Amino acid sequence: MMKKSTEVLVIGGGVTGCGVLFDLAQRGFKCILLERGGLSNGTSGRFHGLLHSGARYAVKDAATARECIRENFILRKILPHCIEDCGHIFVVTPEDPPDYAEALYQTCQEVGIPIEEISVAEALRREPLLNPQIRRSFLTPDASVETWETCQTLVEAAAAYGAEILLYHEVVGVTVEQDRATGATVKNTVTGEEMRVACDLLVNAAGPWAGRVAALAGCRVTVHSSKGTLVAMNYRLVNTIIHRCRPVGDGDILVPVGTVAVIGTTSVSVPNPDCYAIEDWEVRKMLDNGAALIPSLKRFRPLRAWAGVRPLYQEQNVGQDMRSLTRGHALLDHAPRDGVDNFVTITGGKWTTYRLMAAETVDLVCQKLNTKRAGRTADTILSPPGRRAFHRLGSRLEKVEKAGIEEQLICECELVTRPQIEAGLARHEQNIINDLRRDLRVGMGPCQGGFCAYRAAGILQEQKNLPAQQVNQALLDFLQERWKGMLPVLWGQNLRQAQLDQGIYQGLLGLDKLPLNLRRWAEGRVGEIETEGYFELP
């Protein structure tokens, strides 16, 4: 069995172990991150990509509030390449309650959040397709966040430190001797290979599957799974992300993410986050609360429908209320809770507070190591030299435009290149198209991976000169993937749509005439963690 040693093992491949790797190489440390599956595969790449100004939280949880606005500043100053600064705007519609509106504006100001009064006529003028009936509106400043961006950037950032990643590598087993985790077991998900890594230190930042990692040291953790249902919607209906004005609930945040709009979410507790389903009831919620927001939301296509699971901390039983537990964040030193010593984990929290989150992380790896080395990430610009620039639009138009017809376009709906992808395809060791997806957005614009798909395939068997066989199992896996959140919402054009991509694989490619081997869809698929909703091939 291969063996490493490292000094902090950091468990979770999500922004906020991502984050905790890079203030740990950046503060000297020797460090390695395991990921069972792709960066960002878990709860931090499922979700409607919402950079918090804390605005949300504001009436209800002043303190997670004050702390998403003070991350939002420092994350739009150390990040902008991956934020796109579209604005946010709350709408009072008919069916809100309108002394909310009062609250949220007088608890802004009180926790320091910008917030703006405009008329309706004003906000209107900026989307038009909103409401007419709305009747009042608030500027704040949240905005939209690229995900797998942000956590490539750190993982790069970290390795220039020294920083090791492995993903696609699961912890089976956590060693403890003499009361100190001082290791862990790793199995590679893709080879089945195992390995040994010795640690002076384990971060256990592993989100809704905190409580597993936990318990594999003998360590009780309670972490709650909330599942958040979203829906894409083919057409990216606004430029701002628009928010209900009313008390947290289902289906109120429209954000556009590139060519389309998603709106989210649900909240709905779940026993296990490797595995639930997309139910009816959730999908007509979206729709029909989105309708609240833009009148002709319903006449779009709605592209496919998936969800995250949500880590919320509280350690006493707290029934199926998910929406009344708190989305600040939990630091866990597991000497004195647990008796296990040189072991923490750190769970709950937002996607915009994932740099404190691991700031405070690393600063208690540093008093358990017996060690000041203070931290820099809030000074520390993270954006590649010509790119401290908010992400906009129409930035990847602009390239292509520029370079002509020299470059091939492999994914028109997302506008990526054949040299984009053969780029990617040589950052990666294992054979993947689904990192593509996360990388470069490919699959992702309203035909789903339709014209896309077979076409990155080939590139792939070009540049890797892989055999057949691997070649169809990493295609059939990317398009399970894509393909099982269009169920929820096969009808009307949507349907036509599969329809065309099925005559496309099934008819044309013959992919339902492989070997009944690489069809596996009651399995999960190879790199990713799901098994629930997949495709099923006649």
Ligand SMILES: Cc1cc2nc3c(=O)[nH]c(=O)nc-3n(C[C@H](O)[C@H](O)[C@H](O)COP(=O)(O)OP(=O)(O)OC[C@H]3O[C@@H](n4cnc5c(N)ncnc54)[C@H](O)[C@@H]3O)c2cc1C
Contents of the next structure:
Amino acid sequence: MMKKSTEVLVIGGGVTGCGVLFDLAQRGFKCILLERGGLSNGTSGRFHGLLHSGARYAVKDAATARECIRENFILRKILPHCIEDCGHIFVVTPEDPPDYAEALYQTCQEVGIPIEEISVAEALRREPLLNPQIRRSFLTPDASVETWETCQTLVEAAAAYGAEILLYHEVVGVTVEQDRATGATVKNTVTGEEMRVACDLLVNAAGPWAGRVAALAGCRVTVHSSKGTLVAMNYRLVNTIIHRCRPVGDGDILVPVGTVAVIGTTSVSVPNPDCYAIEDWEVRKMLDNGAALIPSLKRFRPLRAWAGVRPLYQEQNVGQDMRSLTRGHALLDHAPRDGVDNFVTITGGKWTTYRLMAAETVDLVCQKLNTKRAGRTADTILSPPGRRAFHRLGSRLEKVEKAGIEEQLICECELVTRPQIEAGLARHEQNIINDLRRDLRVGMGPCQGGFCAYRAAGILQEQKNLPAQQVNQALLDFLQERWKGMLPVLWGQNLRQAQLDQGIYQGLLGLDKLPLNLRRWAEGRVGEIETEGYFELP
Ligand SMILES: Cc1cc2nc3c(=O)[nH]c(=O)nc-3n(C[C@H](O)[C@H](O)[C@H](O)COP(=O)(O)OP(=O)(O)OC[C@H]3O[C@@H](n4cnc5c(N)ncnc54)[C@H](O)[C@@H]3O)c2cc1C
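Let's compare: the form predicted on its own is above, so bring in the form predicted together with the ligand.
Below, the chain from earlier opens the complete complex, with every other chain and molecule after it.
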């Protein structure tokens, strides 16, 4: 069995784990990140995409709201290329309680969140599709964030300090010797090979899976899994984030993200963060509630639905009411709690507060390893000069038009060219088309991979000279992931699109009969690890 050793081992490549890795590396620790899928494979790749100002929480949870506004200002400074300052309007619809607007205004001021009332005419000028019946509107400094680019930026910055990142590596065992965590057994989820990593200290940043990882060391962490369903509409219906002005509820936020607008979300307790379904009522509720914000919403095409699982930390059993649980984070030292030293868990919180969570975690690591090293992440600008800007279709179109026919278009919906795909494949060690999606948005447009997936598979084969079975498997994995997201919204244009895709892949290409990499079928692991987040595998 292969062996490695390091000072600190970080489990989980969501935004929290990536943040912890960067902070550790910057403070001079030798460290390794282990992630069972690609970066942002868990909740960080399935969330709503909001850099909170804290206004959403101000009325009910002032402490979380304060953290959010502080971090909001810091992240805007250190990660400008990952944040789109699209603006944010709270709107009071005729169905919303009028006194909530006053409470929101008041508490935002108390907590220190800038808030300004604008006229309804001004709100409608900014967002012409907005419900003209709205009664009041307020601006707050929320923004939209690019999670994949953030995680990638963090791990690259960590690697520049010497950190090592092992993707598609799952921790399957934690070694505890004389009441101390001393390492982990790790399985490569692509090849099945096992490896042992020895370390001085382990950080469990496994989000909703933190309870499972803690249990590998015999420790108990109660993380409640709260599923939230989101629906992406086919157009960027708004350029500003629109938020219902009422107590937090289902389907009350519409966020412009790249080329689409995302409406969300629900909050449903699920027993297993790997296995849950998107229910019809959730999709219906998103569309109904979205129509209170944008009356014409249902005339547009829902592109796909997906869900993520919030890691909510609370020791006691809380029943089914997920909305009442705190969005605050928990940093747990397993020495006093469970008698296992050199093992800490960081869970709960928000994407917006990842940096703060990481800083507190690394402060605790320093304390446990008996060293004093101050954190500097709040003042370290992470956007390298010339780094790709927040994705905009317009800027891609400009480049494609300049390049003319020299650069073949592989994904017409998201304007991804062949050289971009080739460069993306060269960057990734594993041959997984989904990694290209995260990097370049391949397959995220209206055809949901219908035309670009087989082209990307062809380039993969050509570039890496892989056996046909492996490329077929990569293609199948990718399509399975895309089609699962289309399933909950299969009507109208989307149904037509799905039939066309079926015709191409089953009818013309005989996808269901192609020779596949049978080892993964035998293990019941059809699809990548990340597909497990949606539905039970066959
Ligand atoms: C529907 C929804 C909407 C949300 N909207 C917002 C929002 O708009 N703004 C905001 O700030 N927050 C939002 N959140 C909350 C936010 O997304 C999460 O708090 C945050 O992404 C959690 O990040 P994390 O890194 O802690 O967990 P994750 O991103 O889940 O990372 C944990 C990682 O651990 C890996 N892992 C698990 N087990 C193992 C193992 N054994 N070995 C190796 N790796 C392992 C997983 O693959 C995963 O990648 C939302 C959450 C949901 C569900």
